[in-house]
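Encoded as structure tokens, the following chain is the form predicted alone, with no partner shown.
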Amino acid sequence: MSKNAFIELSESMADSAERAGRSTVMVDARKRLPASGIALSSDSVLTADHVIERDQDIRVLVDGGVEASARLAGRDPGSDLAVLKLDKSSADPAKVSNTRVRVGQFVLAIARPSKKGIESSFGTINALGGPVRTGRGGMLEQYIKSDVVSYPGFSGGPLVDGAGEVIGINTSGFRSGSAITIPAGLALKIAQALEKSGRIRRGYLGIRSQTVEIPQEARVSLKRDQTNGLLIVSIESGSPASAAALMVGDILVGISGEAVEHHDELFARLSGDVVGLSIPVEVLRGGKLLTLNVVVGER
């Protein structure tokens, strides 16, 4: 006699939790309840930055009860991510999903907040968004919202799909206090930068601006569908913008060929590898489109 659909779904999700749990670790780096992390490799763990309250005496417990000492390899409060290096190769690396994340799909939040074993929370993805300011001096290009319950100690653990593969890392460490998930692709990109240099570089131009509507006659020169830009209202003396001859009254409309309509988009365009590079910045000046090369400074 065949099993009913409910039993099959239940067993499938339990199998997924078990698979994901093999690469979900306990991270003990604060006074209160430990948090969770994801094994990137046998000796590397990705976790939430806000759960790392001490740089010394960090302990990590992997599946099977093996405990290892860890050191902080890099951290980024802006994205609330941190990378730990274990003193011995003992973790089972996580498998990251390469399928498209969809609103409505079933997901599990997995955690290992104690030595008792893994815990899970079931739900669905209810929104995909970004960019968004984190409230910790950073910007997430993308984020996932789900209705899984983030219990104490769940920060740093994975959000996984029905196959038990990681689609993101969970955190409740941002200003809003509500839990969100950083997509796996973005989290891994940040993790690689942290392992390489220990921090994330974020750029700045040295301007203050406000969102304005682009005059209809000026939109023609953009050769793209764009209605808003950033009116430059002040420029810092000695800043990258000043050195590149940007002017108060210019309307910043693009960076490296990509439209910039709002402050969050500008923030996102200046993150990552652009610091120290000369990039083309498009502005409208007197209704005419100009492209100026700006060497991005570090904020």
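Numbering follows the first chain given and starts at 1. Here the rigid core means the biggest group of C-alpha atoms that line up within 1.5 Å when the two forms are laid on top of each other. In this text the structure is predicted, and so the values were computed from the model without any measurement. First, how it differs from the form predicted together with the partner chain.
Both M13 and N98 are assigned to a single rigid part for the movement between these two forms, based on which superposition fits each C-alpha better.
Domain motion between these two forms: the smaller of two rigid parts turns 11° against the larger, based on C-alpha superpositions.
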Second form
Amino acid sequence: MSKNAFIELSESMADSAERAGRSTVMVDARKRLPASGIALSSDSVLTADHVIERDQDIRVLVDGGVEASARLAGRDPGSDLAVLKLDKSSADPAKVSNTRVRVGQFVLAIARPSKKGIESSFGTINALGGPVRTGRGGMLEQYIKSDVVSYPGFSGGPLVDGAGEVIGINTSGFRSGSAITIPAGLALKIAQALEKSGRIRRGYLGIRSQTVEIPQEARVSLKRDQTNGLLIVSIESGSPASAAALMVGDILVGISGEAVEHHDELFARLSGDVVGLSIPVEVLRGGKLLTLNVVVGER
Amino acid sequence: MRAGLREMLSDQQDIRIAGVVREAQDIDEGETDVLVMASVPPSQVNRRLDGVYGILVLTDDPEESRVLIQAGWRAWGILPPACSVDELIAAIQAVGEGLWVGTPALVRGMLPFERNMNNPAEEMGPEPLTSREQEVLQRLAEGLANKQIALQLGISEHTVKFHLSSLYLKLNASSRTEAVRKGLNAGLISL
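Can you swap the form predicted alone for the form predicted together with the partner chain?
Entire complex below, previous chain first.
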């Protein structure tokens, strides 16, 4: 690579950091070091739930040095996201990237953990994946893994691409000392729900189950290549599963036409979008495939 | 991990970070009371560290506690990497006082008075969870932090941690993720 190309690369990364920095804010909501946040609009900020350690006296510092008071509009510990509302419209909304995120691309983690200004860390995207059970025990539908260093105060800040546009929000809240990025699309969907309802709705059937191998002879009726299902071992009284006549001993194998082989997949299917809806649940009963419509409850 | 540990300990008045090193040979024995190892297993520390009083290892592998005992450390601790700030600080202080410390799941197999695996009581399966433990486990599966669990159940955070310790013991888990996985597979969590 020529010397000029290195300089060009360096300058364009600095430009990206500067661009992203305009919508990266400082979030002061805990006793120790402040963390970062991303301005969603002029008066709302998305940050990591775990950095919000108090309900009162939350301060946000935007680019340019303007400080605002903020209140907690909604939070979801399961996804480690929280939305803050500012008392004055002072933030510069972030630009979200609409280009495909790819393994190997260069990225920058941007943060504003102090009044001194933005900080950054360079890396590449190592992996894209999900759903994954986090270190806290909850479930993250999708994630981006990169090798940026998440320094203290980087949680809640954006991961940006070469154009300085947001591809995700960084957090170390799932596992101490190790960071992960929640993709922008998922994060924004959760943010909208938090702004609207203050929390995330999660679907609920009311069953307890164990992963089992589907008997060979029963797989024929499935007409798809599926090895496992969830054997229902208990149904809560008065639950949606009970109302739909699911029975102990049924093997749950699919929801809305999609295979369910493990608990994580069932968890992912029971998102807030399906609460109150009647969805087709496929079970094997006595070796035969049955489809029962279940009105999904809310946890 | 090193940056995270530094942040977790930065506010503590009675704990001073003497140094952060990548290699065992860079450890300054004269300045170090308690060695906290986050990314290098103790089995890879080949030299004697006579000047270091105690060692605390962050790992999910219970076998590392066997290494610590065999290495003859006078004071040692073992915690999962996902431990809380309070647990980390308590463990450093305990090791600094000359104690052995660790989560039940990581140390139980190393203790000489551990129940014999052929004990008929063991063969009956894991001890049932109390209704409160079930409630805590259910909320663990939703990804709630201890503070949120405490608020929802109307109990203190301290009590939540007490129930968590019991859950880890009964499910033979060393982390929240493992407890949830085992709880799901055992049909203990409702979805």
